[in-house]
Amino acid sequence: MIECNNLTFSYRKATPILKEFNLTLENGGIYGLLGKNGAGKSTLLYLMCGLLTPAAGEVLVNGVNVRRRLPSTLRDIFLVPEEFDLPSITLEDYCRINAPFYPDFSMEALKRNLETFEMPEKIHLGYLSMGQKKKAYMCFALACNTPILIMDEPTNGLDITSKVQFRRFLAAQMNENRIILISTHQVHDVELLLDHIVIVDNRQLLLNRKTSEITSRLRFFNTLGAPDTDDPRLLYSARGVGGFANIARREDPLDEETDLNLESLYELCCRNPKLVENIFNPDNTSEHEQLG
């Protein structure tokens, strides 16, 4: 588990990306979390990382305030960052050197990774185009079988047989006991693969549920016309490409389930984070998790 408890960090003396921030995320959840350029999201991933200091509160890795830096909790957690750069050495070495440091790091799993991304065992890291490199640091990550795995922008430099693999890949890692995070904005790469939702826009939380909880509330549909603006149940609708995409109320329980589509969840927590508020807290009752 972890718990970001009331979170408030600056870069210098500048205005707080994060104050009083608040969130929870359970084991056995593969999380998206989404928003703009500038609204906190890699600050937030490296402050759960331990590789910021926040200037108040604390984040919690299965209890322990994860800035204490102890081997126990480092142990636990795998960032692969947006942007990084690997040594000019073998593959095999890389393992040998960083290997130790995940006790259940697994060989076995290191050569399944790379054979569902078609890439041979003996490479040179050195050698490896950006997306390759990508590949090749995810290959290890996923087989250092840690209980976090945090990813900012994963899919940013596959090609399009790539993103197919890394969901596949992804998908057949997850179990019970693991926190897979995942920061993007190429939402149609993830939205099959994620059952948690986290938004965020201007400094705010928008929305932090299940997508099954989301799925339960609104349906998501599209139509070759503009659909009935009078409908009261219509939440949102836009012009896309071969018509509109919109969401509705979904206020009958017999109405079909219908496919979560993040890009439109998203503009609509954006242009009305009330209305979403109001949607899942009728109540009007506050969660406090707010960006400063």
Given for the second form:
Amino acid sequence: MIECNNLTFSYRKATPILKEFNLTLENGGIYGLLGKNGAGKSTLLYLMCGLLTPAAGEVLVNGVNVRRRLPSTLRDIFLVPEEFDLPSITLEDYCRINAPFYPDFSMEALKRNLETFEMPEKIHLGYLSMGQKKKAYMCFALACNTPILIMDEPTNGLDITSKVQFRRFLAAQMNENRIILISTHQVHDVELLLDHIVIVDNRQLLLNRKTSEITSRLRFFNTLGAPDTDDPRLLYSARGVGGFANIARREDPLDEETDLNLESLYELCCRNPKLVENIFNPDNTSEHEQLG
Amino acid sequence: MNNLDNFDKFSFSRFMMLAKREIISSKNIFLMELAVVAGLIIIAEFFISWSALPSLNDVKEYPSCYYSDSTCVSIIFVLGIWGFAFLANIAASLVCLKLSNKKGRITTFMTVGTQGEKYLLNFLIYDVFFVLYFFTVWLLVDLVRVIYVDMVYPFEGKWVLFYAIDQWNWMVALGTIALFLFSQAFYTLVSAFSPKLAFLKAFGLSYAVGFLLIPYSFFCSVVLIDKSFSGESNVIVIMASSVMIIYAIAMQLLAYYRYKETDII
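Instead of the form predicted alone shown above, give the structure for the form predicted in complex with the partner chain, please.
Once more the chain from above appears, this time first in line as the rest of the complex follows.
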């Protein structure tokens, strides 16, 4: 479990990016962290890994302050940053020198992951393209079987086929003891994969809900023409390619449950955060978790 | 490994695993460094030998070879110490090199190990492994010189190793170690605060201040060659060495604290 308690962070003299920020991520979920550029997504990821020191508050991983950078905490976390360096050695050597630090590393899982990405087992990391390096690194990250896997923009640099493969192999690796946190702008790449949505914007934590809860309260649908704006259940409508993407309240449980449209949900949260809060937390609208 | 309290303390086996990981993942750089060290030693010995050794045609005219003179051997010895100190300072300035960019900082701080293990890792590689390598290569190269000199001037050549052992005394050892620790701690400290081009910065700073070069020059050039101290001089060497070692410890602690508290941005 990851707990961010009253977290405050700012870069030098700048305005705080996070202020008294609270967030809890439970085991057994694939969390999607969404937000605009500069909203503090990567900062939050780094704080969760103990790579930054908060001005106030703390991040606890299984009850231990992650900023202490203890080996027992570090072996439970694997971070796949947006940009990284890999040594110019073979993948086999890379595994030989890095796998011993992760007690649950599985060579079978690595082979399986490589197979999913249609990559050979015998590769030299120095001769790979950026996208291939990313795939190899993610294969290793998943094979380490750490309880917490954090990925910053994992689909950047991947081709279309690889994005499909990425979704497939990530879903296959999930279990109830694991937290996978994915920060991304490319919502379509991951929307079918996520079971929790965390949206940050304008220094606020706008949403932290299970996708099942979201789809139980909201209905996502497309129309060719403009929807009936007089419908009180209609919350959001935006013209897109080939029609309108809409969100409405799902008041009747008998209404058909729809697939989540992350882009529309994100827009709705940014445009009307109070309304979203009211939908998911009608009894306590004043408690707004702030992002700086 | 199962006990978390023990897992979070210094572990020698993990330390060695980290060293193996570091050496394998940076093997090209290390091989290049080893080649450069060997090359520099060979070049230094070659020029010293060349300038000191008369040509084969002049053997009869120069029956007494300069090179058998203990002063000449001392020069090799002093140059060896100088060369080693230079390399050790380059190594010290590389201690925090990986912290010079964000990717390196992420990789370093996400590595499973205590902060102490990760910090000491570089010293294991450069202070233990490189020291052994440096002196091994130096002695091998000098052995070649001795064999060559013996061929030209039988029984005149001297192997620096034996000469060093003959001439060694505790004052020389203490002073050398103190200077080494002091200068290395200084270069490490500069590296911890400003990892990019740390060697040039530390060298420039020490040159400007003169507090490293002047005593080094004095110690190496005068004391080692002339071996002119005894009695009261010993007290001075002991005091100066103690001060340098205390400063070295303080600088290393400061560098480690800086390393430990560094954030990725």
